[in-house]
Structure formats: structure tokens, C-alpha cells
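Let's start with one chain on its own, the form predicted alone, as C-alpha cells.
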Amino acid sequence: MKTSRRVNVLEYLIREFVPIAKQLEAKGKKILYLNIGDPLRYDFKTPKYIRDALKDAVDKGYNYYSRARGIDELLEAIVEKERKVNNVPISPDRVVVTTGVSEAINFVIAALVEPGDKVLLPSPTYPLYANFTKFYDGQPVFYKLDEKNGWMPDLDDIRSKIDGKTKMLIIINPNNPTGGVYEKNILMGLLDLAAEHNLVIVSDEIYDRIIFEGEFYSTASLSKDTVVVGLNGFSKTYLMTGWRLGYVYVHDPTDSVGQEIYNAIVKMAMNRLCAPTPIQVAAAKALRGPQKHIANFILKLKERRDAVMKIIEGSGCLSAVKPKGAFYVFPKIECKGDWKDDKEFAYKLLIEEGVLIVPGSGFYAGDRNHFRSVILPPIEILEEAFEKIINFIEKYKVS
């Protein structure tokens, strides 16, 4: 029997070493992981007035199934949270709560994506954007993010990407791989970019509370005649990331095809029947409840970010831009070596120094030079993972 073609598309790099990384721990080697953004594998913990909530939630019995766009309670605070945080005008009937912002990922691009569409796609990017672009037959376009310019995009390189099959520019910011936070120029670029050219975007901003420095701008808060498709959720920011909890919002200033999105999101989100409800009037009371955790969380993740950047900055074979949000570093590897490829030398790296990072590929970088980084266990445990790589890269360099 053959399996399908579609599945056969998917890729996922950031996962595809765990499984060496396990064996090798079984045979009692240490491993140092910095491959997946999930805080809770380290010294993090989902604040207690959440993880109570969801306790009181299963005891009072809601334990059923929901709505499939999510219940009345979740949906008024995503609102409430977009208008005070975001400045994002959106009503509760344009939001659909969904398993993580995986799904609203696949919901999205399902609704929106016929053979053959184009999408445009920074890269680097997250890999699920490419897969289900790939999984529904349309064409991932990918876009320049200028390292030179602190990973913005590069708007000359969009305009000379697009054309008549073009249906939908992704957005990903604060992005990931990267941590780059776009300013606010570059939003307005990218709005009339897609108003000229009749494209829908959609902006991931799953971690828009995660900012260390500047500003961060919702791109439909800027938006004034494009349709923008917000996805964020409840993973990062609160510390939630087993619960799978996300949400996408349909932004339409025009009142042109929002509604026909917003349908179209709402059939795929029927067809899972829903997210699960006691987590949904969790979310609801970590939205209105107490919001301390997030600037202690910053606080750790920025003295984290400073340490590995010190590291960098004197390791003579890394550079990496300073990351302004989320919590990644994407360097670069300032030498050659002895290894074919990013993917040869993240396997290398791991076999033989016992650390996980993520090639650059994983996320289609356009070269095969740079890996991803979490920032996330404390300092000691980064110091001696990225003394592991330097000595690894200097051992294995040529001239």
C-alpha cells in the first residue's frame, strides 16, 4: 500500500533528531537541548492562577463539548485582549478558538488555498507555513528576510515575487526562527504591498508580548483596506504550550470577504468538532486574571538573550543579530568546515558534543549556514552548550 503524496510533502526538522538525541540519552549520554521553543521543558512553569483554573473548569463539568468556534467566555476575552494589547477592532464573531496556532495554521491555508496559488513566505520561516501550502497544493514563494537590515523584510523582494497566481503573504513577527520585530514602516509597506496587488495576509503573532526592545505593531492594527488573519494563542505568552490552545481572528476593514474567510475557517474548525472546552475557560481566566508572570518571564528570557549574545559576539566564529522578541537566536557560522551541509552539521554536533539545535534549512534560510538556538534553559545550561559549539565548529573548520 502507498501512502498519500501530501503527507509525503511534510517536513519538520525541528523534531526529526529527537529521536538520536533519545537513543543517545538511553546509552547514558548527556544532551543539551535547544531545538524546540517550549519553556516548560525548562525551568518555567504555567502560572498557578491558570493551572487552578483548569483544575475548577473539570470540577464544575465543563467536560463537554463546545461550539466549534469556541465558547462565549474565551472569545469576549481574545476581543477584550486584541482591543487593550494589540489595538486590534475585532468582535467575537470573527474569532474561532482552534488546537494551537498549528491548526489555525492548517484551518487558514485550507480555507484560502487552491492548486497552484502562490503564498509568499519569509525566509526564513516557520516550517508549517511551507507544509500546508505544499499539503493543499499551492506554490510557497519564499521572500527575503535581510539579515543585514535585523531580519526585516524586504519589500523590493516581495513586489518582484508577486504575480497574478499570488493569493496570500504570510507575516510572521515577532518572527521565528529570527527574533526580528518589524517596525512599524515595514508593516505599512507590506499592507500596501497586498492592498495593490489584492492579497490577504496573515500574521502570525504568537509572540507579541515577548518583546525585549522597541515596539511591537499588530499588522491589523495598522491596517485600514486589507484583510489580515491574525493567528496568536496561548502556548508562549502563558506558559500553556501542552494545553494546545490557539485562536485565529478574520480582520476585515472593508467589510469586503471577511466574512466569507471567517465562514470558510469556521466549516474546517466544525469538522474537529472543537477545542477542548475546560482549556478554553482556562484560557478565559488567564486573559482577565492576574498578568505579573509575563515581565518576570521577559526579565529571565533577556538576561538569557545577553548571555548567549556575549558568548557570540567573542566567539570569532558565530555573529547572530540580537533578537528583539520570542525566544530564539538564529546564528551564523562564520567559517567553513568539515561538514556537507547545516543539516551534517547540527547530526555531527549532536553525535559527538551531545547538543540539539535546528539547521537553518529546517526553516528554509536561503543559505546552508546558519541554526536555530532556544534561549530558553538557564544560563549555565547555554554557556556550556555554546562553549560545545564553538569548540565543535573550531575543531571541524578549514581554511
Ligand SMILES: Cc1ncc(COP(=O)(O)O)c(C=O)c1O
Contents of the next structure:
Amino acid sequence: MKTSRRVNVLEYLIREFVPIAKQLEAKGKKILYLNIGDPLRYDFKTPKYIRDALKDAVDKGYNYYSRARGIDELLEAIVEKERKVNNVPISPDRVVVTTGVSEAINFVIAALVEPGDKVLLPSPTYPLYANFTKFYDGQPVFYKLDEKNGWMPDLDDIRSKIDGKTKMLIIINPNNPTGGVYEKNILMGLLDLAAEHNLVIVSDEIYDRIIFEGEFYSTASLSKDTVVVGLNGFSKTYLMTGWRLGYVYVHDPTDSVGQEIYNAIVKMAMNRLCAPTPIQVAAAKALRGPQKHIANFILKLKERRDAVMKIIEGSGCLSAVKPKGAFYVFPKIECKGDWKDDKEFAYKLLIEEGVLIVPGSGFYAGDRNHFRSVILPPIEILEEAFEKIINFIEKYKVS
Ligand SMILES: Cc1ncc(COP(=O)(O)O)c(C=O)c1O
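Please give the other form, namely the form predicted together with the named molecule, since only the form predicted alone has been shown so far.
What follows is the entire complex, opening with the chain shown before.
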């Protein structure tokens, strides 16, 4: 019996080294985990008003299957939030609630990509976009995020890669893994390109409220004639990673193919019945509740980001663009060393120093000299981990 060919394309390097880390830990080695973008693994907690809302929803009996696209209360709260926070005018009947943005990525690509269709993806990218494109027999085409220009998308590179088979353009803003927050003129440029070539834009904005500097613009808020499929969720801003809730909306300013795209996404949603109902009730309360935790979260993350940047800038062997949003840093290893590529670097670093990072190739980066670290742990852990990373490079670098 052979398992299906298509599952083999689903690579997820963010978790690949975890079993090795666990084995080392079982043998008594201390491991510093800098790999997973989950604030709840560090010193952040789901706000009490949200935890209480979930307990209340379960007690009040919201334990049945909901409608596939989500409960009214949550759809309305999402529409309200997108209008107030992101200036995106959508109606509840263009929103589908999903089991995390992860499921939304699957639904959107399943709904839109035919075999052979080209999907423009940033390099580096969050890996699920490449995985699901391949899973549905689409063709990932990577466009350059320019490190020298604060990791902004390179519009000329995108233009040169568009042809008759190109269907979709993926934007991740604020970006994972780079921490880049896209400037308005860049987003306008992307929208112009999409309009010119009749592409649908998919804009992943899961980090929309985790901004340290600069201004965040939601892609849909700037679109005059391009269909923008927006993705967002509760994992990061509302510290609800394990609760698995997200949403997708279709913004179609000229009333073109939006309804069709929405219907196709709903079809996918119907086949998995619904996102968990009590969590949907709690998520509506999360959106309409105090929001005070967001400012505290950003404050702590910013201090942690600054501490990491100070170490990197003083290191001599690492450099990094200062992240303006999200909670990652994507340093470049400036020295050549006794490692074959970024994967071997990550593996040796884990074995020798007990520090777990993710190699840049896990994000389809353009070279083999980068890694991603979260900036989530308390400063003393970040300092300890980066000291170990730097010692490791110093020990194995070759001049
Ligand atoms: C850019 C991006 N999109 C989507 C996801 C998946 O999030 P969710 O927990 O909503 O599935 C992540 C998680 O790290 C992410 O960084």
C-alpha cells in the first residue's frame, strides 16, 4: 500500500527538529526553543475575559455544530473590527470563519487554483502557501523580498514573473518570517500589478495589530478594482493559538468574481461542517472586549525585539533588518563556517548549544544564509540563546 504522492509536498521545517530537541531534553540537555510563533509557549496568557467567555459559552450550551461559515454574532464582530481597525468595508455574507488561518489558506488555494496555475509567493514565505499550492498541483513562483530594502516586495521582479498562467498574488503583511510591514506605496504597486494582469490578491494579515513602528495598511482598504481575499485570525493578537480560529473575507470593490470565490470557499467550509462553536462565541467577545492586552503585548515584544537587535548589531557575524511588526527576526549569517547550509547550521546548533531556530530554507528563502528566531521569550532567555548562537558561529567560522 502506497500513501498519496501529494502529502509528500507538505514540508514544515518549523517543527522538523522538535523531536530531536525533545530527545536531547530527555537526556538532560537544556533546550532553548526559538522556533515556534506561539506566545503561549512563553510568558503570555490568553486574556481572562476571553477565557471566561469560552467557559460561559460551553456552560450556556453553545456546543453544537454551527453553520459552516460561522455564527452571526462572530461574522458581525469581524466586519465591525475590519471596518474600524483596518478600514475595510465588507459585509458578513462575504466572511467565512475557519479553524485558524491555516485552514483558510487551504480553502482559498483549493477554491482558486487549477492544476498548472501559477501562484506568486514571497520569498521568504510562510510555508503553508507553497505547500498547499503544490498540494493542489499549482505552480509556486517566488518573488523577491528585498533585504536591502527592508524586505519590501520587489515590484520589478514580480512583474517579470507574471504570464498568462499567473492567477494569484500572495501578500503576507506584517511578514513572517521577516517582520517587514509594507509601505503604502508598495501595496499600491502590488494592487496596480494585480489589476493590470487580472490577478486575485490574497493578503494574510494575521499580525495586523502587532506593529512596533510605521503604519499598517490593510490591502483591501486600498483596493479600488482588485479582488482581495483577506485572511486573519485570533491566534496571535488574542493569544488563542491552541483554540484554532481564523477567518477569510472576500473584498470585491467592482462586484466582479467575488461572489463566486466566496461560494467556492463556503463549499470547502461545508465539507468540514464548522469551526468549533463555543470558540466562535468566545472570539466574538474577544473582538468586542477591552483590547487592553494588545498594547501590553506590543510593549513587551518591542523591548524584546530591541534587546535582540542590540546583540545582533554588536555581534560582527550576524546582521538583521529590524522587524517593524509580528514577532520574528530573520538574521543573516555574515560569516562562512563549517556548515554546509542553513539546515546543517540549525542542526549542529541544536546538538551543540541546545538552541532551536528555523533555517531560512524552511521559508523558501532565496539563499542558505538566514534563520528565523522568535522574539517572544523573556529578554534573559533571548540573551542566553543569542550568546550561544554567536559563540557557535565564532567557534566554527572559517576566514
Ligand atoms: C503568516 C501566517 N499565516 C498563518 C499562520 C497560521 O495561523 P493560525 O494559528 O491562525 O492557523 C501563521 C502562524 O504562524 C502565520 O505566521
